[in-house]
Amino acid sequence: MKKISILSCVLVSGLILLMSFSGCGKKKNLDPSGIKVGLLMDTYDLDRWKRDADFFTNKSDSLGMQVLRAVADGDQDRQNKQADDFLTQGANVLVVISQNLKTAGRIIRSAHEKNVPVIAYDRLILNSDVDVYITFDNEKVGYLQAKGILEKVPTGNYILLGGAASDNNAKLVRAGQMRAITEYEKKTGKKINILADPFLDNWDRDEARRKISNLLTKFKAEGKKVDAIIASNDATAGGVVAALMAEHEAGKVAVSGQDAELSACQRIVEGTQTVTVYKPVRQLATVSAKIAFDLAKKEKPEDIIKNLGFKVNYIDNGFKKVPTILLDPVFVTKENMYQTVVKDGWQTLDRVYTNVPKAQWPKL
């Protein structure tokens, strides 16, 4: 009996010790201070991307995560190597804004070899086992762009200027534009004449300026007046407006964009750009940081999305149907500039209206 009693004590003690170690291990896995998140940026060329990175880093810091941050300057091979470096440094999760949506798949393969999940941030990575995709509803972005232009120019000759042909988002934006135009024609019986609908090599202002300048020259020689240009973002809209200025047509041709860049907001209140689409980047970045935190703790993507209060969408990237969060974009014109972009803190009142007489500033 004495031996049995001693043996029982040993077993109980061992069990308690095992439970203690198990409990400590569990806490260690959940400890945010041990989580490293690799943020892989494509570029800082556009006004918004530096803000994305800062918002993401600030939220990650508040969650106790360590952020490893790199920018590829538009070079996908360089970004692939940066991802490898982050994995070597022990990153628990990667967040990727890719330049080439096809060749970036190597990042996912390398990460998954080390059981590291990957978030595709605002740009879908094709033909790969992406864990989560978070973006704005890009088809809705295009829909809002076209809808805004149609309200200003109900009939006439349009040019549709797409973004980077390699970017799946550019194709989604174009799909939204065409949906709005088709719905409008069916509803009103009016006809929109699309003179040209090119895509660009990059989301590049100078390339957009050259492309539109050539088209304006071509259509002028053919006796065709251009009434509206649906540019797919604000950088390309800047190129469009520059080309129109050279022809003394700025302010006479309706122009769209997206991103609510400062220069675009200024053009809108000055009258040379008609509409932009504001994407609340702070929300995109902070939600992405929360997803990264939960993925690092090995929670399931669908559970994470639901727990954050979002609907689980699925987008086919050619390899799988990727669990996706689609955030809502916001339509912005001169009339609601203050209520949207300024009030949300994305741009300041004095900077947006810097070239406008104070008598024309919105009354607060």
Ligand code: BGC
Contents of the next structure:
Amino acid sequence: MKKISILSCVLVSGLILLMSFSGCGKKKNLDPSGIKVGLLMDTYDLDRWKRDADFFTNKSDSLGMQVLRAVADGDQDRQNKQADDFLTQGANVLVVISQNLKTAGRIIRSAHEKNVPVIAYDRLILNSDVDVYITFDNEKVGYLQAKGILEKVPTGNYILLGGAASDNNAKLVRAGQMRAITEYEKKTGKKINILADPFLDNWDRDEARRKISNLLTKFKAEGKKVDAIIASNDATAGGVVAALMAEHEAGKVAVSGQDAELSACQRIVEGTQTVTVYKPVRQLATVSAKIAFDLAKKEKPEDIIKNLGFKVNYIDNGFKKVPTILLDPVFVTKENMYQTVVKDGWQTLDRVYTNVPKAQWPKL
Ligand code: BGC
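And the form predicted in complex with beta-D-glucopyranose (BGC), for comparison with the form predicted on its own?
Expanding to the full complex; the earlier chain stays at the top.
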């Protein structure tokens, strides 16, 4: 009896060992309800970020995953701790909207120690082993911003106002703006005079207002007229327009932005902002949830991207060429506001045109 039970014991443990070895390296057939995805938001200061988080959560719910969600209020150290917390709670995959392009790398190192893959969402994290990066083409965002301004102000004095220096997107957006300006100058022989091109510490409306108000005072004293301000997002464009208003210049100086925030869309139809760039974040969020799901099942990044029907781009983050999805941003002015932002359900016609007499609303 004893012999048989020892024998069966050996056999059973052998079988278990064999099963676990043969499972090695293969995809995990995780029960979706057992997958925990940790969503680490930087901030909810813009309307878009709340919507990103909600779209992501809804899609993850529909895939059967459990979402752990935290917001760091612009504090990278805090986000790093939240990530540790999620890893302790057994997160199978992390999705990170980082604040600081460098120090967020710690999240990836901690996650990889536990074999947990990480998606850099919207913002790239530098010098680290990011598994997948998904974003809108930020260079194209900058290109479209400058295009909108160049169409309105074909020559003259420009200020370029960069976003947060701690965000890689701010640099890419600037690169796109410069590409548009250089191409334009070559093509037309016209000259754009860049008076100043600072970056901000944060993507902050008040910081933008202060910076532009100081520059306006300075250039006024020097007898220089400012014709256009290429602001890098709508929040900072709000600060720019406030500074212009104080000088009674709002509506006379062309201003750009991105995100199609409600206040920016209103400024556009009211004439104090020229252009914004709409990024359909529903697509970004839902595709990211699908990627998170597949990464948790240990599928390969390139395969996941291809199976979802996207081109695999590679972006060098200083550590490796990160498999990347670049989504397409949309150019928005007063002329196509309805066709783009409104028709896509991002903003409603009533709210965008709330301060405009009904007779001037687009005829549907
Ligand atoms: C995003 C923009 C956003 C900005 C400030 C950037 O990384 O791409 O959409 O306006 O951060 O939150």
